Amino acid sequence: MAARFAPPRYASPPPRHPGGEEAARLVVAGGGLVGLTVALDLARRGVDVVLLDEDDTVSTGSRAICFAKRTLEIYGRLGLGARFLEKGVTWNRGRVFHGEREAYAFDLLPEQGHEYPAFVNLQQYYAEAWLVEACAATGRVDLRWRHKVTGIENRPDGARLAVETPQGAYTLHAEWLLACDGARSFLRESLGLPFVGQVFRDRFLIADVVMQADFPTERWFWFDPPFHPGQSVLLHKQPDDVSRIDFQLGWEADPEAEKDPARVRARVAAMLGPKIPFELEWVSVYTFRCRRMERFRHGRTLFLGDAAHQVSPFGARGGNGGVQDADNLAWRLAAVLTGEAGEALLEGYEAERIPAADENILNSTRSTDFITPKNPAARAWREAVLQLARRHAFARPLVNSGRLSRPWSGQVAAPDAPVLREGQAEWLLRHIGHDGRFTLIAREATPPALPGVTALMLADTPRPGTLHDHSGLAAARLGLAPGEAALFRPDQILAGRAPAADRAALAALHAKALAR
């Protein structure tokens, strides 16, 4: 068996004043997936950030495993991404049973000519303690571990949170507050802000499995099993031998009776059957929940993640949208701290991670639908549906075992492709924000100097100083003609594009993305 992860344990600070005030202009409440990484990212930008977490480890159970290639390229970008590549399980194809035979497969990145592939699986306690590692090395992030808020109170400058921790309390003034701490958010109760959406009549078993099974590295999903007879199953490697095992219950389920082990172990060896051994690392019992915030920022408080959003975990469409929140929110709050611009930038995230939000519920939403058909009719469809597919392509993109995360496809993110740079092989996502500005793309021409734009040529033949489209993979991608140009925000995400010679045409595509 393959190493076990050790959980570290972070030490807890004192209050620099028991009992008294601290003022930051920058507070991150919660020290999970989200909280790190959108610390990790105004660090980045040179912004100070004060996080707090209650708790003194990482998270329990490998919850959010499925990283999306768009997340992969976030944290590349981070300088996190080579080692998710190494430790993680990477895979493309996914196939989908119906009773004792496969239904259909799929490949959700045929083309070639990525860095990232379409997912990679790893525990979310492995993403955790690297963020926590990368902000530690920033020197910008103030972790405070078991620095508990018990209180809140919103105001026009900021917020005023009270703070516990085993050393005393103290009192926070957060001229800006970054609300990360989880579905049961206490920020979001306290300030009596509700979910909108449903609770669905469901429940699914999780269980992390240590084994050393011959499964490929493949999405495993089964309706109506032999071994789980009239209930849905999904099966996902992870590293260190573990396996992720999702079985359907039911609404009646007894949550803490099916977490029993002796339960949990006859329901895995029913699947594996007698020749596999295999032990139990993490169990859990969730309910489906697609729900939001009506609105993601109250003044200077602004909700990220499982805070301000919740989608059934079919489909992976949890964690990835909340580092897409911290990817899209993190160069707008830099570009307001450090004067490039005004709040009106911020009106953005809700803007655009809003619709994101409802894209992913609808489609975390149907996905629920048809795993938990609601009458006789949506489950007779079902079993027609499931049964065309085996034959039928028409009927493949009917059957939904959860449709798997995607972008907001309200915007364009950069595409990557192999380019040469002075003949040496790299990445365009490489040369597209990572320091943390817009970046200016032109084809076969040269592109005009903008105030905090890096500017690139992308040349279809070698030429000193700029990038060789040697496959030319990147201007096809790129949708770029010879002498157009592409403007990127700082998270990579497409502002316009204009002829490479119309400056005008830029720079007003530029102060356009900061609100100006």
The other form holds:
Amino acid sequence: MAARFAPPRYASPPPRHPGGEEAARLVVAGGGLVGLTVALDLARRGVDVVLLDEDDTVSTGSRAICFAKRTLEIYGRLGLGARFLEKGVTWNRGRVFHGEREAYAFDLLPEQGHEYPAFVNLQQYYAEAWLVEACAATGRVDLRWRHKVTGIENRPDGARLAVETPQGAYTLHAEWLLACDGARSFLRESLGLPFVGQVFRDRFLIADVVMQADFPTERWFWFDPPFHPGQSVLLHKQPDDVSRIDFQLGWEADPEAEKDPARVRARVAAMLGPKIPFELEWVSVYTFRCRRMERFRHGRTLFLGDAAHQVSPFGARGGNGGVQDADNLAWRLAAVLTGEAGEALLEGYEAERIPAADENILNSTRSTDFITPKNPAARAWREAVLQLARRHAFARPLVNSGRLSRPWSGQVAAPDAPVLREGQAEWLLRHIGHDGRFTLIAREATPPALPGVTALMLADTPRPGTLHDHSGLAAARLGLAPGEAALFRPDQILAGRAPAADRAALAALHAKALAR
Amino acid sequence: MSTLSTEPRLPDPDGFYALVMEAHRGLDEAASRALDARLVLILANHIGDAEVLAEAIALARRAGEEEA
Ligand SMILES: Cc1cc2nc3c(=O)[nH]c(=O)nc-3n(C[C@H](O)[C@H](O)[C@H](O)COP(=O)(O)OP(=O)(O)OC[C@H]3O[C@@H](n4cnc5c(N)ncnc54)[C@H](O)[C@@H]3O)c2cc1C
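With the form predicted alone already on screen, would you show the form predicted in complex with the partner chain?
Expanding to the full complex; the earlier chain stays at the top.
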């Protein structure tokens, strides 16, 4: 049996000035997946971060398990990509069952020539533990475990936080505050900021089950299976022989009674059959919600992740969406703090991440509506779709067991592609944003030198000092004709394209991306 | 821009009507509802035009409300 994860216990530092006051340039409140990601990104950009978390360990239970390609690319930029690939379970096939039978199978068809696959399954606690290590290694993140925020006063010059620790309380004045304290955000609630949306009248039992069964590494979703009639079930494989099983229970279910291990064991046994021994690692019962804050920025306090928006897990859009918030905000904030850009640059965070959150909410709401039909008509329609899907390809796109996380459709993230550098195999994306800067790529042309911008030449034939596009995939995916250039922001998002010779146009794109 | 055609277009309206009635014969309410749902899905896919479908849905709703 594979080694199991042992949750780390992090030391809780004593307050610097017990009972007194302290000031910090930037405070991240909440060291979950999103808080740790934004702290690491900022630290790598040279910003000192104080990170407060009320707990002294990582996430309990697997929670976010599906890490999408874009998230993996972000972790690639942050130096953790290889760990996700090594430890995570890569998958791209899904099967949908209806009743006793398979309705159909799908392939997320990852085209060749990308460093990262469509999805990797990994328990959230691994991701968080690696992020903590990486934050510590920068020497710029002051990790304060069991420092709980118990009060906030939001002011034009920052936030005054009341912090409690086992060794006394203190006041922390944060010039900038990143609120990453999760779906039940204390900061959001103390500031009286509304969090509006809908609750789905259904309950789900989520179990992490340790077993050695020969299930393929695929996503299996059942509508109305014989072992759990009238409801749906989802099975997903994670590392360490852990499988995640979600049982839909219905609104009438009693959440406490459902958590009874004997009851859970009976459900799992009915599913797996008598021959597969298993152990329960973690069990929880959820009611899902989709909601968001009206604004993510309130002066010098900015909300990220579940604190700002919450989705139902079908589609794996919660953690992935939150990591993309961090990716979007970190470079902006670093540019503002170093004086490279003005505060106007922060407006882009809301302009991009609010519609992105809406897109995630829309998709996960539609999935949840399909999985939990609200009335007899919805149930009849779903049955009709599932029946037709068995034999008719046209009905399959209508089956919605989760629309898996994709980057926001309102912008273009830099594509990956295989390239050669001095004859060595490399990935295109590793040359975009990995140095923390803007990147200008010109095809078959020398890009102009712009201050603060890394310039690269993409060559159709091998040439020293260039990236050789030996397969032609890089130019095709970048959409670059010879003589054209593309400018990418530090978060690998396309700022625009222009002729490589048009220095003024490229400089204008750069200035615009920096809200100058 | 395509629009929903509401001109009479069925060459043999009585024949079409009879076919649908025949399909529902002997079905209980649930099975009939399921049949109608499958039929709409099949036709919707055949039409394949989002605007036409949205207009058709709006018209169906409106016609029901006018009656009520
Ligand atoms: C069952 C389930 C399955 C899921 N599956 C997926 C999936 O497959 N893919 C996916 O992308 N997402 C998934 N998610 C969603 C994902 O887990 C969340 O979106 C993600 O954890 C959000 O990260 P966060 O950092 O914003 O919040 P959290 O991870 O909740 O972190 C909040 C942190 O703030 C700290 N904190 C709270 N209050 C205070 C305070 N007052 N002072 C100091 N610290 C505080 C907490 O200790 C915690 O560490 C799933 C969620 C659930 C519940």
